[in-house]
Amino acid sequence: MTSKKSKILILGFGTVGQGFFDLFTRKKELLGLQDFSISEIVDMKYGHITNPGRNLVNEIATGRTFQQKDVISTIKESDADIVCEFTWLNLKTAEPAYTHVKTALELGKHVITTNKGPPALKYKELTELARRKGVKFLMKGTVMAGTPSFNLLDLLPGAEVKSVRGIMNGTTNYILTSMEEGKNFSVALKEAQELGYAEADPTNDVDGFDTASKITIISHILGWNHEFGSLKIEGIRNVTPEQAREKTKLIAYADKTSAYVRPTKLARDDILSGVSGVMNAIEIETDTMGKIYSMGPGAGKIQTAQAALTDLVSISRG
């Protein structure tokens, strides 16, 4: 449980951090979060911001910056009891986000993250630390942004999950959709980069690592504990336009005994075969409900911020 008056420290004020700040500011009263406030923000570019005003995003857009302060020192010295970790992704070591999360948890602070690195690579350690400290370590934004995914299971008490399958990367799905129209991989990738769907270095997306991190996180949440480093991962670089027209999608899959990411030809009547563009979709097979599906945006400023807000509401309810 948080104290009656809860303070939030945001680490990283890029796209997701600004999206969360905006969404929280607009929705806090509607959600009954009047006793929650964003007390501090620390960012490599903008500096250390205390007691930010409602117009902060507009202020920094004009070029305003603040005094720099070390992130770890900020976490240790802050009286915030909730830390939102929105810094950059590192799927090799999970740093610096891993140290940020660990430091906050050790100090007895709740942590919300949209960064896939710490839960994908250090899940057991960090969730055990949170348990020992009596705080929450929440990560909805790491999988399909605000679109319901593994949190659907909160609505199905007692349901046993048999398998999880899905399209969990919008960039690759957009590229494959473009290839259905006859474009080759390089042309479709360049188009995705021009539209802002793919990074200048698209490795994490097109080689399947981003998708693999998400199915790893789901696996850990479900207790299957497949490790990121042991997953069989194949990206989409070798998919042809002909295969794309035959409904080849980059599919993530996990059950108790196996987990993988690879291009997979889907049947025309498979629900996932109709997922196009940058959309994500997940199929969860359970013993009580059979297969259930969720589809929606898997990334985006407000969409990812929605996930963090979902986690904040969970903390507010104890």
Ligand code: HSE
Second form
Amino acid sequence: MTSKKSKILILGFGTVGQGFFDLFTRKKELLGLQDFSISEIVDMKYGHITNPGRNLVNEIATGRTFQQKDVISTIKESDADIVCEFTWLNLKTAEPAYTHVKTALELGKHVITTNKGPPALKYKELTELARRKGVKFLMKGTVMAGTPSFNLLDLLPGAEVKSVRGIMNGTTNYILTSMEEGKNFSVALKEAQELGYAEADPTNDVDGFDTASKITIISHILGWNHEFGSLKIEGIRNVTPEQAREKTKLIAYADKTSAYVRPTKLARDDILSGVSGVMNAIEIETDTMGKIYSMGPGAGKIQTAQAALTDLVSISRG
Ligand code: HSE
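Return one more block: the form predicted in complex with the named molecule, after the form predicted alone shown previously.
Full complex below, order starting with the chain above.
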């Protein structure tokens, strides 16, 4: 653990930002992070907040706002050494998150992101930049929130990954499970949106792009480097209730030579066939362990905040 005082700048104070603020405030002592503080927050709606008190979330809930400041100036003028990027997802250009991450890394700040855009579309450039600057670019929250996924490999030194397969989108798994139980597609989608699982634009979920961004990120982390733009992606719009009852799931798969996302009929004894509702699950096949599995929530306020906290602890350990 480093004893240096560290300051954290949060970009974006929506669900994930507020969840992280809450979790960090509650757990920092337990985690030995007394020397870490959230020194600044910037958000398009709430403005620029410095040295927030514990009551911040209540204050903004009752209508308090702060002076506006643009995000790039905030990053450039901030003395924080860790930037948490929690702004909105854009799988076309990764903006504005890409510029936020790049600016922070160029200034020698560690970056934690839960935003899939920058690592899915600009992984190589950003990890190379982080390496040159001697800082970390961490992204646990982009794949299965705080549920262990690619980070399980930290516990398996030397293991060679043969393949990765999983159900990595809660919205589509919720829809397919509801269709098994007799609901139609649009009712199930509406429910998933009301429960807060679906992306603002559900196209990313339903047409497989969200899942594809996650398997792309895993593929980059494993050095397979399948590009998002060249992945074969098929969503769930054409899955029938009968296929759903026969355990058709939206499966993401990658190995060294191929990667895809597509609805796949699973055998009844396939562990992934029993993954229901918004649950996510991943199967990692390695040379030393054969197949290992992890299952849990892949979205949610505190669940995604847990992932950012996991990354923060990793930074604190150097
Ligand atoms: N919309 C995503 C899902 C959120 O349903 O899994 C987490 O990436």
